[in-house]
Structures are given as structure tokens and as C-alpha cells.
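Listed next as C-alpha cells is one chain, alone, in the form predicted on its own.
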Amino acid sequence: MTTPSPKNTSLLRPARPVGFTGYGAYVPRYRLPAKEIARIWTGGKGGTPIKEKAVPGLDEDVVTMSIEAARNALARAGIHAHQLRAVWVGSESHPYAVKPTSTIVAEAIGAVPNVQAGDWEFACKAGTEAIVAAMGMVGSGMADYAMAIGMDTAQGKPGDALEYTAAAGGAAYIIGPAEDSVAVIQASYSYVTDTPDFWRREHQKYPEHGVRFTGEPAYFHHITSAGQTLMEAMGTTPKDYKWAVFHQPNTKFPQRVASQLGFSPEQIEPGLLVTTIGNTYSGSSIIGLTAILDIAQPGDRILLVSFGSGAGSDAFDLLVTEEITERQGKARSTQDYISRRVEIDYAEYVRMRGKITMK
């Protein structure tokens, strides 16, 4: 597989400039230390890929968490939910097999009935996939505001490597006119191939993964291809960006891909949340972006690259505007959610996640 040259690449740039008018994160308060998982399955031997992961409470799912993130985004945007013309929720752990998550979220935040709603899936990039679609709706003039959410209560088979990192949380973004945005989306580019590195068949409880294929030819190939192509087409280099954020399945992958693309550890550190909250799957890269937006200054340029198994990456070139300073404090910050932690043990974890079947 080869990366297409910029002259043959179509950047996604809407006719009407758009950006993020509001953003918001949500992370459950419960934390399961990785060493606790290792205690159960390896007797505490060996290393762990992260420090701990966020676990949803008994009364939390993708719907409830999406509602919290959506309310934070609305607070920062300063608009009423009735002004939204779309509410889209990207996830690989929708609570219903047949019943939309998006309609429940739209009802709870007060966006119904004059709104388009839909659920999105593309493994870990369902959230950015919804953002790209929202760019098209707002950029075409069909709507002034559309909401895109990436949220998951990701599953991991007991004892599997995924159990150490599969976590819960995500983010919501309101896409609106560029002149009303905290960050303008200057361009987007998507790179997709059929690379079966991670999957879950219908009726299967836990996903499977291709082990060695999850790095190459999946994660690293797609993120570097998307990121490099976007920068070549934009005429930029890593030095032109203040911050960068990449999909975070573990700690080492985003650090390695940042180095491959030419970014420094300092450029990715504020958005590298996986070590303390785990892999939030559909919300992984975009919740990292919320942490960066919480501290960003006008004029900062940000590169965002997601990854979804199956496989594909969406890359975005973002420019922070003067609006950011006023709106950062209008909702709870991502670091606030990370700080309000309650540590649990493995027994509490399996109870909360329904891993003990009683019938």
C-alpha cells in the first residue's frame, strides 16, 4: 500500500468555513488500576500498558455519558439545543442493538423534534466520522449547528490484553460557522483500507484482535498516511503546529507515531490521557483534543488524527480562535473529570461491567 500524492488527494474543505463552536468531555469517576488486573491474571508479574482506566458506574452507559458531554458542549457554545439540526453519536458500544442512541440523547438535551439524528460506527473513529459528516451539513448551509459525539463503554474479554486498556468516556463537539468557533477546521483528510485488525461478530460479547496486525499494517500505517498527506497538502510541517493528538489505544503507540511524523513529546503530552483513563475508543482522540482546547491560546494550530480498526484514519488541521479564552471556563474541564477519581478493585469492576452472569 502506498500513500496517495497530494495532487491526487481531495482535502475535505466545505464551501462555507466551519469549526467547533462548543466542545465537552465526560469521564466516569471510577478507576481500575492496571496492576489490579495483573494481580488477578498474571499474579502481578509483567508490565502494564497504562496506569489505570475509567470504568462506568452501574447507572452509566453510552447514552448517559453522551448527554453529559453534550451539555458541556452546549454550555461552551452558548446556544440552545433547539438550534441543533443534527445529533449524531459514534460508538462501538451502543446500549441497544435495535434502537438509536442519538434520539435518546437529542430528547434529553432538548433538541427534539426538529432535528436529524443517527448513530455512527467505525470502531474507534466513529466520533471523527460524525464530525466529518457534520462539517458537510453545516458547510453546505443546510444547518447552522450540528452535534457530533464519540463515546464508548468499551469491552475487553477477561484476561485479554484489551482488558487492561478498554475504558469508558468520550467527547461531544458542536460544529458551526467559523466566525462563531473556538477552533476553525481548516481542512480534513481521510485514509481508509480494508485491514481486519479488530472485530466483533454479531452476538459475540467480546471483540477479537489480530494481535501483530494492530500496529502494522493497521494503526501506524493509517495514522502516518493520513497525517503526512494532510500536512503535505496544506504545506505544513510538525513545527507549524503547537499541539498534536493521535488515537490512544495504549501509551506507546501515540508516542511512537508522533515521533514517526516528527512531533515532539511536548506537543502531544497535554492530550495524552490514555495512561490515566484508558482507551475510550470512539472518544479516544477527540477527548484528547478537549484537554488541549482547555489550555489552548488564540493562534494555536492543532493536528488531530484518529484511527478506527477495520481500518481508517481522519486527519484535521485546526486553528484556535480568539473565542477560546472566554469559553474554556463555561463547562467542567477534562482534567477536572480525570481528577475526580474513585479507585475500585477487580470484583467491583466485574460487577459494574456485568461480567458475572447470574442467569
Second form
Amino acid sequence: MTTPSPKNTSLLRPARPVGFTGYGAYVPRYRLPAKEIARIWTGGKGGTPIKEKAVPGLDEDVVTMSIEAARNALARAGIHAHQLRAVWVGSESHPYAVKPTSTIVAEAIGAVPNVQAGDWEFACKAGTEAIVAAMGMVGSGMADYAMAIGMDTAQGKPGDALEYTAAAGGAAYIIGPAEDSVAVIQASYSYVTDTPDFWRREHQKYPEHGVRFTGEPAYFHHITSAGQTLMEAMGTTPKDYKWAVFHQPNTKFPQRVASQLGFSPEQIEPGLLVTTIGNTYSGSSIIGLTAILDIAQPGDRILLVSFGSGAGSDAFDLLVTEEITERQGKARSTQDYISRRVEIDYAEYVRMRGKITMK
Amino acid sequence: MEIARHWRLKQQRYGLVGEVCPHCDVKIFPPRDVCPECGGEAKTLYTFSGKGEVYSYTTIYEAPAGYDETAPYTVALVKLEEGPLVTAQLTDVDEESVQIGMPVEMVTRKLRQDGDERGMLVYGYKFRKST
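Right, the form predicted on its own is done, so what does the form predicted in complex with its partner chain look like?
Shown next: the complete complex, the earlier chain at its head.
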């Protein structure tokens, strides 16, 4: 029922070619080492899925982090915020249950009032879903520029496997006409089914997950289906791509899915950030892409495949343009953000993440 | 509940938007519609670069109501590149590393919540060490 044949699938390709006019990343400066979490919950025994994760400061949330990434994207695009026709923020940690993150971000960057604004949710692929919507908006000619952000301050239940990786960070992209882009979006393809691998019910503080069920039927099936279908339809093989980046819930999953699709460790290395910043959920695959764009050369072809629980994957075929060289240095690089690192212990983490009941 | 005040101040708080005097080009923050230099009307909006340096600072241990959850924190007088002196929290800094003359840049952060956990979130400018 849910397995489409490539014959009746079609790539998303707007009538007017589009691409990324600007991009910007944000990672908070605090780091909680995985071994520190293991010290608290397992007596330091057992392996850890990553080295350390990024933790937001007491005054940071998806609004403030999105504003900084958005400002970086605007700096690289070299456009005024008034030229944006949409500001969309994908996250599963919007600070309000009711009241848009996107209106605050749009106001702060100066994009109001002639703008669409809205918050997107699709577990970890809310950001790429917003990118696909922005492709439609710019590709139809209704708008010249639209901003799509994927940003999270992910929640992990104390002592749960996800606490090791649930991190903070993300990226903002400005989708614009292909002729004003650092990377042209040659096509995208999305693969979506109802798969209950991970969820958080209304009013619950922490998410639940299907343990091993999150692997084969969820993460691996959706990413390989989206990636393979896109490559088949484009007539490409992994050798045609200089770089690839996949959703990164831990270090092992993206390494294994890359190998299943036929990509080498070298192709995914610059975009594999999970080991040092953790899983930034809606920001995960797209902040990996910012690190690749920071070092990309004109002519580099990139495969991006996101994954969101619930479940689905968006795959993109990107071609880097001559514009990249000039725009890379116009904002802080992703590696700059990663290197401003302040290590914290579990007690500081518990305070920063509001896990202490004060009343 | 101070919803109307937070709403009225949002532009200056989120983006350091002040005014510039059309008569003598003095940059004004916070906006006050009258130039403090020449006394002329000054209502032209001006977005500050966000760059400046620490003029003076102190660390708050006994925070006023609404700010106690983030104490201790450092508050500074920041001399903006364009002239005005503003009072703001420093963020992402270690107290011992703060110095008079330290170059800083504006970031938009969460200032506090209005009232308790049911109240609106208030965002605004803070400054961090610039690199």
C-alpha cells in the first residue's frame, strides 16, 4: 500500500528554477559530554552514541536561535528582510503551544508586515518540509524570496537513551531564484508513510519512542526510499555527488544509511556534525548541509535527505554555483559555532534545561 | 501583565532600532522623537549595527523579580559604535573574562517571562563578546 513504484512518482521541480540564496547556522555554546550522562545513569558503563551535545543557555530557545541563524542567512544572501515573502520555522520545541515562533522571528529580523509566517511541525523534518513549501512559493513566481528554518531545543527524558543526543541548534535557508543562488535545487522528492516510531503527546514533557522500531521501518526505510527514488529519477548514482548529508540522530545511523545507499565515509564526513553537537532534530540534516556549503566549491553536487519520525523523508539534489565562494565568508561558519565550546556538567545541564522543580 | 508595553517596545528590543536626527545626524537610543543634541524633531528610524564596547559592568547576584531564574548575571553599560550608551545584560560570557573596553555584539535573547509560567515571553537585546 505504501510502496510507490518510481513510475508513478514524480520529482518536485518548480516551473521557475530555485535555489538557496543564503544560509545560516546556529549552535549554542554549551556542551554536555555523553560520558557525563553515562556517569549519572549507568555508572559510566556502556557505550555512548556521540561524544557530546549542544545545550541552550538559560536565555535561549527556538525563537532566539532562529533569529541568529536567520540573520546569518540574510547576511549571506545580501538581501533586505523586507524582500522575504515568508518566514517559516520548523521545530518540535516551539516556546509557545499557541502563538507563532515565526512572527517573533519575522519581527526581529525586520521582515514584517508583508510576509507569510507560520510554524511547522513534522518531528525532525519540519525544516525541510518548510523548504519544499518555499520552493513552491518562489518557484510559482508568487515570491522572490522565502525563508525556511529548522531549529530545536530537543527534549530528552532523564536517563533515556535519547538524553545522550537530544541537542540544540539548527539552520535557516533563504530560497530564491536559481540565478541568485549559492546552490540550485535541481529537484526534490518526498517519501511519507504513517509510521509510529517516535511521538510526544499533548502536555507531555518528554517524547516516547519505539526503541529498535525507530531503525529499519522508520529511519532506514524512509531515507533509502527517498534517496534511491530521487537518484533513479535524476539518473544519478552516488558517484555523481561530491557530498551527501542525512538526518543524524546518532553517529551510527547516518553512517549506515550512507553505506546502504552507496556513499563513502568521505562524502558524508564534513556534514556529519552529530558527534560534536548531538541531534538537533529539525535542524539536524540542514545544519549538516551548512557545514558542507561552508567548504563547497562551485560545481559540487550534494544529496540531502532529511528524516522526520511519524514518518517521512525529503530528498534534495543540489548543485553549488559560482556565487558560493563570495558568500561563504559573509557570516559566521558552522565550525566557528561548534568550536566556541563551554563544557558543562550534569547539574548545570539540569538547571539550564529547567529540569529542577522550583515550586 | 504589561502586554501593551512589551508590544510597544518590541522593535527597539528585538533589533536595536532607534532613531537618527535628520538635522544633525546624531543617532538616538532609545528612541525619543526629539534629538538630545539639537532639540529638533527626530522620528526617522535607524537600526544600530549592534557593535560596541563595554563602558562599565557589574554582576547581579540578588536579581529583581522576574530575573531571579538567570542570576547571577552581568549587566553592562555598552557604548554603541554609533554613540549612545545602553544598559543591557551580557550573555555567553564568564564573569571573570569581562573587561572595560571589551568589544561586544548584540544578540536577541529571552529576557524573562511576564509574571509566571503562564505569562508571555519577553525577548530583547543582550550583548556578547564579539570575535
